[in-house]
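Here's a solo chain for you in structure tokens, the form predicted on its own.
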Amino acid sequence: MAPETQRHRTILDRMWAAGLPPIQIRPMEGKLLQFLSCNAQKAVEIGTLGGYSACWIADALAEGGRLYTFEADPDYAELALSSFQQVGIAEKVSIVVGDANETLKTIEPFGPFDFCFIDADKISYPHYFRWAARHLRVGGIVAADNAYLFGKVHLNPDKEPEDAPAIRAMQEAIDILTNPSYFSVCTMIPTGEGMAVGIK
């Protein structure tokens, strides 16, 4: 298992306390993030729940980087702004409150950007790509969590009624990263959930 700092660890505790739901990666995952933001200076994120993953991305930026992370509950931005705050990495990270795919479009003067990491609703997946595609400077890196859909990816949705809008979906989402003219070069790296990683 990858260390954590006590500041990772301040922050799951707040996400207990609070209430929400166990759904945020595990440690690997995130030194597996620091690895992929490695001296970023322009790093997305969508899906911010408590801020844990945001705290391995924060640690990874470059001098005078920043995280811009999106999340669409005004109560677990509040949580991640609060902790981003106890654990001294506010002044590295912008929450940005609402759906994503209305308010992404708020830090595209900002861009090009170096990192785009992707752990929100599984059905804006391939929304989520294509912005990545779009606003990723050349060589940038979009990484996605749960690229194997809870072991369902591969399933033919016309017989997964119930599962059939995020099968759709994450399948369309791969699509795209493994399209040539989005990203050069793309991988699934095996972790508990897979991680989709492309190189714009």
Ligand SMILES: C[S@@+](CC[C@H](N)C(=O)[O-])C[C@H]1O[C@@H](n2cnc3c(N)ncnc32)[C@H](O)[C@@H]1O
Contents of the next structure:
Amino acid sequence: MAPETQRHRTILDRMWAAGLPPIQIRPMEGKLLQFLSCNAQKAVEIGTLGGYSACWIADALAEGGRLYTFEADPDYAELALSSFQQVGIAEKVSIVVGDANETLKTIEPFGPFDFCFIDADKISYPHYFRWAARHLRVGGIVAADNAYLFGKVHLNPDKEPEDAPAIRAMQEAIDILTNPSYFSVCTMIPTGEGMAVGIK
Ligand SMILES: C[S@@+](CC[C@H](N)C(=O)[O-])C[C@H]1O[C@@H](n2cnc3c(N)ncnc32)[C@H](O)[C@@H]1O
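Moving on from the form predicted on its own, kindly provide the form predicted together with the ligand as a structure.
Now the full complex is given, and it begins with the chain already shown.
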């Protein structure tokens, strides 16, 4: 088990107290995110929840670096913001509230970015991967959680009517990741949920 700091535990305690769903990354994935975002000046996260993964990324930023994190649910975003204030990282994290499909464009003038972590609605992963390919610097890294789609990514969507939209979306996202005109190299890191990683 990777070591969490007291700050990570404070964020989790506040999430449980507020009744947020326990769908944040695991500590080992936090360490992986730190590795991938190490020394980033400008990082992006899509899917804040209560701010747990954001805390891992914020800790890895270069001096003066900034994390832009996107969250659709205003209550989650409010909790994350107060947690960032409580653990002392609020000055290097900006939360953008709303549907990231629409709100990502608000930070485009601040790009290009060094790192982008995708961990939100699976149906939008193709859009998020394309966005990352457009707005990362050359050499910038994209990482996406849940790339195994809970064990369903390899299934034939025509035979899985209930999950077909999500399966099609994740398969399309992986097609984008493996297309060298978007990302020069990529890999799948076998975390429990599958972390898809690419370098522009
Ligand atoms: C798996 S949770 C994120 C967990 C977080 N990255 C962590 O590990 O601590 C996914 C989050 O994405 C948010 N979300 C879902 N669809 C979204 C969208 N279209 N735009 C922005 N956020 C979205 C959800 O409200 C939820 O809080």
